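Presented below, as structure tokens, is a lone chain in the form predicted alone.
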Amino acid sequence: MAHVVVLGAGTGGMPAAYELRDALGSEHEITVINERDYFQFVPSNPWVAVGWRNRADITFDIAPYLERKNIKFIAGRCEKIDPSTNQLELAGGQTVKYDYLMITTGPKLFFEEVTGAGPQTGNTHSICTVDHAEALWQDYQKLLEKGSGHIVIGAMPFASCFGPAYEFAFIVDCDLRKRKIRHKFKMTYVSSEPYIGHLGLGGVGDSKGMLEHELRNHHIDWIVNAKTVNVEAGKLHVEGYNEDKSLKKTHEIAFDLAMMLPAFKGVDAVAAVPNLCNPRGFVFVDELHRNPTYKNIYSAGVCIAIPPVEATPVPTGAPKTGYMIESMVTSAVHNIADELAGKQPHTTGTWNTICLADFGDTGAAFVALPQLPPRNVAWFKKGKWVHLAKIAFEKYFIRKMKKGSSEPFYEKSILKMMGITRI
């Protein structure tokens, strides 16, 4: 019997053991460790943060859940990995051996990157976790209560995740536009991107030009090329730079409300491991999503390192979406499950990519296949229904984690008759 352990419990991990529950069978021991005993839904953090959702809406305790697929559960932080004896240590002293090890721990807020940032010990919040999201929901109603302001929403040097930052602006414009108070608030986008619906991935579709005419029409200035450089209360000292990287200009935005998602890293525990990791922690993987040095760890999810599409004149990565990650995660189950088996793995991820952006009261869609260009398909539409299938689908999603189903028969066969699979 072989005890494989995923290591993480987010949209990654939670799929990654379910799956190899179903792959594996019964005769092999499966754990979970994630350093919270939750499960949070990322994707509506931003509903939080106006709030349009509470906690109980997008959380749920992870043990009972787990349990009933016979997966074992340990709430802890992992403090180190040890390759050279298959073992872990987590916070108290506790160790955990395993035969085979996934990592799936999503990436660490690298908020110290930007003097002044972040929403514990800087003066800029986050969307990246519930926790965050409720902080600034606290303090949007101290904003809403004075009356009027400049609300900054953004993405900072070396993110690779924009499409939050995009929703959270459309959305607060939104919940202002309902509270009928949106004339007595200026808002402006702040980003790494090198233009607008950049996106980390040089453009879908038509991204650029919808986005930019989205922005325009809801009043939202912007300013891309952007490399925060240092936050003060009430203030975002800002780089702008040309395309040959040349300096543009520096701005001083002063603001009543900043909400910048922060740059990520690979977790301490993970990205000490020697050769592992890239120099900024993330895990290197080859096409079975296997690490070259330690063949019994593989990894998913916002955790593996991804070259950036392009070099841009301020530095920006590659973002890992929720499909996409899924694909990762059915590659890595198969090829565990092929080695468990004695036979070589061979299945790769085809890292196609779907994504529903909010804007509050509509929204919009793209395909990318697969995410990383040369693409076979690439579109961008809007419309209201993004933002109803949006709710669908966390609802769908929140149901799949507790039944323990990752990819149900129809959810496949609709997308398969789409074109979309996910090795």
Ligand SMILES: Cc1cc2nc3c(=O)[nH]c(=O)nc-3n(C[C@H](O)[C@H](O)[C@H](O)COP(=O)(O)OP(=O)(O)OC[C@H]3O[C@@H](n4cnc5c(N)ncnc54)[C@H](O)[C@@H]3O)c2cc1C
Second form
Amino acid sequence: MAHVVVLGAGTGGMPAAYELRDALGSEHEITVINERDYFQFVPSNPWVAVGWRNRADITFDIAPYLERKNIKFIAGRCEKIDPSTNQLELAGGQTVKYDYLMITTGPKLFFEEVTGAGPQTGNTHSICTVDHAEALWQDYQKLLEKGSGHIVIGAMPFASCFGPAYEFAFIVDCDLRKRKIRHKFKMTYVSSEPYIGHLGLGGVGDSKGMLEHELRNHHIDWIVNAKTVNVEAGKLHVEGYNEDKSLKKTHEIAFDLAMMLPAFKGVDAVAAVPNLCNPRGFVFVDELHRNPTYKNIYSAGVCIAIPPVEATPVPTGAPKTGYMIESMVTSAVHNIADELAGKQPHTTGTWNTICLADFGDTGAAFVALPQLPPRNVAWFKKGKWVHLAKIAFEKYFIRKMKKGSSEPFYEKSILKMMGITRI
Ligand SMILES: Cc1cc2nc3c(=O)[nH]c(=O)nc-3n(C[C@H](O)[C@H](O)[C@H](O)COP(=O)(O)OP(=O)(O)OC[C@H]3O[C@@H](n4cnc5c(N)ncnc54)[C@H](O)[C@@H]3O)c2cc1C
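Next up, the form predicted together with the ligand in place of the form predicted alone?
Below, the chain from earlier opens the complete complex, with every other chain and molecule after it.
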């Protein structure tokens, strides 16, 4: 009997645990370790930040759902991974041995990259966790009471997840319009992307034209190639760069509320393992999602190392989105199962991407097959249906994670008909 440990129970870790249970049968032990005892549906955080959802709508206790599938759950933070003894050390001193380790720890939110940034000790908000989104909702309500002001939304250098920043800008715009007070607020989108719609992906289909058009139509100004260098209370210090990386202009942007997505890094326990990660702490994996140094360590999700799509004047990273992460997970699970069955692992993920970006009352969907260019399919479309589809997706994904099924047959069949597969 082998013991497979999944470290991190987020968008990647939960499906990984369920898929492992299906693929390995009952003779192998599976344990999931997560620093919190609850699952949070991260894509709904922008709605929490404007009060359209609350914590209870988008979180649930992990233990009962995993245990129903005969998967052990430990709520605890991993402090150290020792690949020489195949052992994890958790906060409080507990140790856990593994035969195979699947790392799905997501990002370390590295607010420290920019002095004065961040929701805890700094002056900017975030929507990356439900705690952050709740803190933003508190300050957003204070601003609504004040009745006017400047709202800055965007992404800092080394950010690699731009979709949620656009989503949040349009959602706030929509919320203010619904309250009939949009005319009292100035809004500015400030991003490290080289152009609007780059998304860390070199654009997808007509994302540049379409998102510029949307920002203009919603009276949201923008500054791109923007390196946020420092944040004081109520003031963002930003350097704007030219394409040749020369400094174009410095900006001092006074704000009443700012949500700036931070740089991502790998989490400390993972980044500290010698030869496991790149210098920013992201796990090296081969096409099988297996670490080249430690062959019994697999990894999937935001925590893996992917080079940026292209060098940009202000550093940006390539995003890892939900379906792409599920594709990584399915590949890794097949390979662990093959190894345990004494077969040669061979399954690679497609890294196909389907993304729904909500704009509050409308939205934009994109399909990129595969996510990283050059692509066979690149498609970016806007419509009210996207807003409804995103709500449906939220309910669907949370239900899937409670039922313990990573890829129900109808999901697999429908997407296959559209030419979208995970592996
Ligand atoms: C605000 C926001 C909105 C997004 N919206 C979308 C969207 O609409 N569509 C889409 O496709 N993608 C979206 N993404 C991108 C991506 O799908 C999510 O970031 C996704 O949650 C990443 O999954 P993950 O499993 O890699 O990491 P996470 O979901 O962050 O999970 C990592 C887990 O590991 C745990 N962990 C970390 N370190 C430790 C440790 N040392 N010990 C124990 N546990 C640990 C964390 O607590 C967490 O539970 C969004 C991202 C953000 C930030």
